[in-house]
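Next up: a single chain in structure tokens, the form predicted alone.
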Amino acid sequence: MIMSHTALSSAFSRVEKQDFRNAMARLGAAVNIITTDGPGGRAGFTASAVCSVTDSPPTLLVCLNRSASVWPAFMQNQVLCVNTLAAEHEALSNLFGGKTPMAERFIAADWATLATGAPILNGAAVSFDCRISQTVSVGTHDILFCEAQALVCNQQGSGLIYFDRGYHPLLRQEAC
């Protein structure tokens, strides 16, 4: 039996909230570490909501539950760094997305600062030290758009993903 594309569209016009985050699950992403500091505390959460915007100006989103303990200190401060895990990282990237408490969380690891004073991991992929320059509100979360100031790239190691509900190591291929 072929569908004509409205009964097509109708059969599948509601997507149920646990469909949507199964699904989710099969879109691999990206781990990364999202920190701030300032006036608001320092803070820091565990992320793969976090996706390139534009490079004119360098800009990157990143999506925060408004419920989670953290929004009141990203709001503050107005500064935060997108660190993107490398492979060796997998327990730090529990560790800053449990009921850790803060001061813990920072004491897992080796951090410095560059130009907003967001702490940025060493030994992280990439770190982008960015300001929130925009924020919009869908549904449960905030969309925080972020200009980077500045970054660090590091040129070795692996990177780590979030697949399928569990962590999985990015080879980095060795050059010809």
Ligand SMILES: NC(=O)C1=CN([C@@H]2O[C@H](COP(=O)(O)OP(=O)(O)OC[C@H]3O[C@@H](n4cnc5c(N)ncnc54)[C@H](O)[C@@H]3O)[C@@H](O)[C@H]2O)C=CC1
Second form
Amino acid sequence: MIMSHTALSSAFSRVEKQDFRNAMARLGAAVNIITTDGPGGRAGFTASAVCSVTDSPPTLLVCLNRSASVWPAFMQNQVLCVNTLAAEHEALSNLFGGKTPMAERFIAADWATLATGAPILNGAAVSFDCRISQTVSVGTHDILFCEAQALVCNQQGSGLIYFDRGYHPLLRQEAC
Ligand SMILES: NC(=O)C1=CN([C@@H]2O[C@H](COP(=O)(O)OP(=O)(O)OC[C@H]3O[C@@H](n4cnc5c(N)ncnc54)[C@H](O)[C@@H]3O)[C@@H](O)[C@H]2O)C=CC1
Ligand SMILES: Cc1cc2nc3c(=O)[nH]c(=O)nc-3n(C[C@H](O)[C@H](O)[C@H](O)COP(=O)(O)O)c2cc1C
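Got the form predicted alone; could you also share the form predicted together with the named molecule?
Zooming out: every chain and molecule, the one shown earlier first.
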């Protein structure tokens, strides 16, 4: 059930999946490419379900659908890099968010490595090189708690927001 902000319907009505998605489309978020490498192979996917958890120890969370083709690689490697995208990365986001073969995803950009070996995107707004410290399953997704081992912070450039099922460039970015 959907209520407009003026409606007085019960707040305890069951929320349907499609209504939930339509509502979530109104919740803007940064766009990230989450990468991994190791014994499970190199893999990466686009994610908007990313946020800060605590600064002690420095921890983010990433929500990953267990049916995604990349899930086994992340589980085996236990390391990942959260690469937060800049305005010019819209095409790259679609490449990592679709059904594109893994080699084709990575060939479209330049990558480096830092502490964990997970691919770091050159030109990202910021990259968090992490090890997975804990995994919790909720519904269709795994919540990956990720402890930062190293950071790359780009002081220039713009950001990219995903809102209303579309990309919106941010023309100003605060320095880290
Ligand atoms: N958290 C996730 O797993 C997300 C997955 N997607 C994938 O990209 C496709 C296209 O997304 P949109 O164009 O934004 O249209 P959509 O109508 O499928 O999704 C609208 C919003 O609902 C949320 N959402 C979508 N699928 C979800 C899921 N399986 N679990 C939890 N939240 C979900 C996201 O906030 C998304 O922006 C989706 O169908 C989904 O496969 C997109 C955004 C987030
Ligand atoms: C803008 C955008 C945001 C997405 N956010 C997430 C997310 O937070 N978690 C997730 O599991 N999948 C998310 N997806 C979908 C994955 O990127 C996609 O399922 C992944 O690339 C795996 O696809 P594959 O199974 O074809 O490899 C998102 C897709 C797009 C386009």
